[in-house]
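One chain comes next, on its own, written as structure tokens: the form predicted alone.
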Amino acid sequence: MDDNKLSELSKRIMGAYEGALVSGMVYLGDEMGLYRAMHEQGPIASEEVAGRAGLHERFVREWLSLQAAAGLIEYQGNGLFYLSPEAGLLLAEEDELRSMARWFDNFPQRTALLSEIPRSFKTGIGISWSDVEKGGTSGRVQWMERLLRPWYEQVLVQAVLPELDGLVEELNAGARVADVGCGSGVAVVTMAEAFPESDFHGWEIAPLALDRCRENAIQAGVTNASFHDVNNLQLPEDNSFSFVATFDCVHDMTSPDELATAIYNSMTADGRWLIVDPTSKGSLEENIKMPLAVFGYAASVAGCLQSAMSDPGGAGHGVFGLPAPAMQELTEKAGFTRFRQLDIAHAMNSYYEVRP
């Protein structure tokens, strides 16, 4: 027994437990507006924070003390707490691309799901996103929308679509577009607003997500976006779509091969498929060195792999199961002949343009 190794591992395990507790407190601070109450206020007392947030001071003071102990805010003595500009950007600015508070938005739902996950380990059958909704948990839809909305609204049209040569011109002129696995429809609505001459369609499997898609379209006032339940209407195999997108969902699919074939059959002879999916290095040895490896594998066990194994014989790729060579092989089996990785930097995802 190596006593130093034992001590180091004990600290790591306790750190993991503390991290879970702090995560819950970050969720509470975001949910109750405590970070926003402190933002750009300078050193502030617990009484003022509580007053600005409309909360009870004693509980706010204990929460502030925890935040200071965790190093997320600063305690400056004399009962004064300080949310630095850097912490404010990360925890209080909703539309900031670098904001991290929204990552904690589904913490209660994710922890609640832990009681269901042992069944997957025993049976090999995961929990689909639609099954999660049937259990009364819509938090994933809200979390994913909040998490990704700034990227869709600030990056997708402005920086990603122009990387596909000629696509913006096609969309301006009028094209038929599909987003498969469209979530709450923010990408569809964002593109529909930007390209009113084009016709946009989103496909989803989760009813609550589809409801939210339609709400987003109505709120944005777009009339060139439609949403479809894949259980009732499959992607039409009529070679009519000149652009198809899949955002962070191919690895979630129980049968990505069938997905790729359906997309191929739906596409015009010179169409293109934009794939955005998690970056993988292809081996555990390389993956565990990536900055978001812990997050990725944890999210996979509790979510992505659950979805990918939710049918008997599901592909079960998980978050890191489709490195670029495997993704290219998947598309080539479906009939695509051109595969190009785009030069777009992202902390988690890789971008691919695929063409017949």
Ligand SMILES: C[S@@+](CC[C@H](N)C(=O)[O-])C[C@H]1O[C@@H](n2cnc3c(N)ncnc32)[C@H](O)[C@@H]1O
The other form holds:
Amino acid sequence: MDDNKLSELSKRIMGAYEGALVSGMVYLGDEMGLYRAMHEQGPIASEEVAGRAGLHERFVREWLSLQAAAGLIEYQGNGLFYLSPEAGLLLAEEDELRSMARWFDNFPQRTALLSEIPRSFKTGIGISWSDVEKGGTSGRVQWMERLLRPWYEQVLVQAVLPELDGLVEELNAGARVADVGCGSGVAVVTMAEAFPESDFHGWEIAPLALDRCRENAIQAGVTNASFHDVNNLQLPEDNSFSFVATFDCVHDMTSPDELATAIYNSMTADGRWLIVDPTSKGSLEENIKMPLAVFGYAASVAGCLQSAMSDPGGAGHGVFGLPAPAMQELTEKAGFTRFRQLDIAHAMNSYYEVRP
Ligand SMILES: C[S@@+](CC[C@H](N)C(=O)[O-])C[C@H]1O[C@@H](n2cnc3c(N)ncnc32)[C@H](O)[C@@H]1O
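Hand over the structure of the form predicted in complex with the ligand; the form predicted alone is what we had up.
So here's everything in the complex, that chain up top.
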């Protein structure tokens, strides 16, 4: 027994436990508007934070003390707490791309799912995205929507679509577009707003996600976007789509091979498939060293792998199961001949343009 190792590991385990507790407290601060109440206010006393947020001072003071202990908010003495501009950007600003408060959205509901997950370990069958939403309580769709909305609204049309030669011109002129596994439909709605001449279709398997897609389309007032339940209407294999996108979902599919074939058959002879999927280095040794490895594997056990194993015989790739060579092989098996990784830097994802 190595005493140093024991001490090092016990600190690491306690750090993990404290991280979970702090996550819960960040969730509370975001949910109750505490960070927003302190944003751009300078040093502020607990009474004033409580007053601005409409909450009871004694609980707010204890929460502030925890935030100071965790190093998120600064304690300046004399009862004054300070949310620095940097902490404000990360915890109080909703539309800022670098904002992190949204990562904690629906934290209790998503954590509650832990009680369901042991069943998957025992049976080998995962919880699908539609099953997980059946009770309407997991909040996963809502969480993903809030997490990714700024990226779709500020980056997709502005910086990603122009990387596919000639695509923006095609969409301006009018094209048929599909987004498979479209989640809450933010990408579809954003693109439909940007390209009113084109006709956008989202496909989803989760009913609550589809409801959210339709709400988002109505709210944005777009009339060139429609959404389909894959259980009722499959992607039509009629060579009519000149652009198909899959954002963060190939690895979630129980049958990515079937998905690739369906996309191939849906596409015009010179169409394009934009794949955005998690970056994988191809080996566990390298993957566990990636900066977001812990988040990725945890999201996999609780979400992506669950989805990909939700049918008996599901492919079960998991979040890091499709490194570029495996993704290329998957597309080539379906008939695609051109595969290009796009030069776009992203903390978690790789981008591929795939063509027949
Ligand atoms: C990680 S989420 C990504 C959602 C969305 N593309 C986004 O970026 O916000 C994966 C999505 O794939 C959907 N999905 C899983 N299997 C599917 C299938 N066979 N057909 C259509 N959608 C599916 C899930 O319901 C879920 O919404």
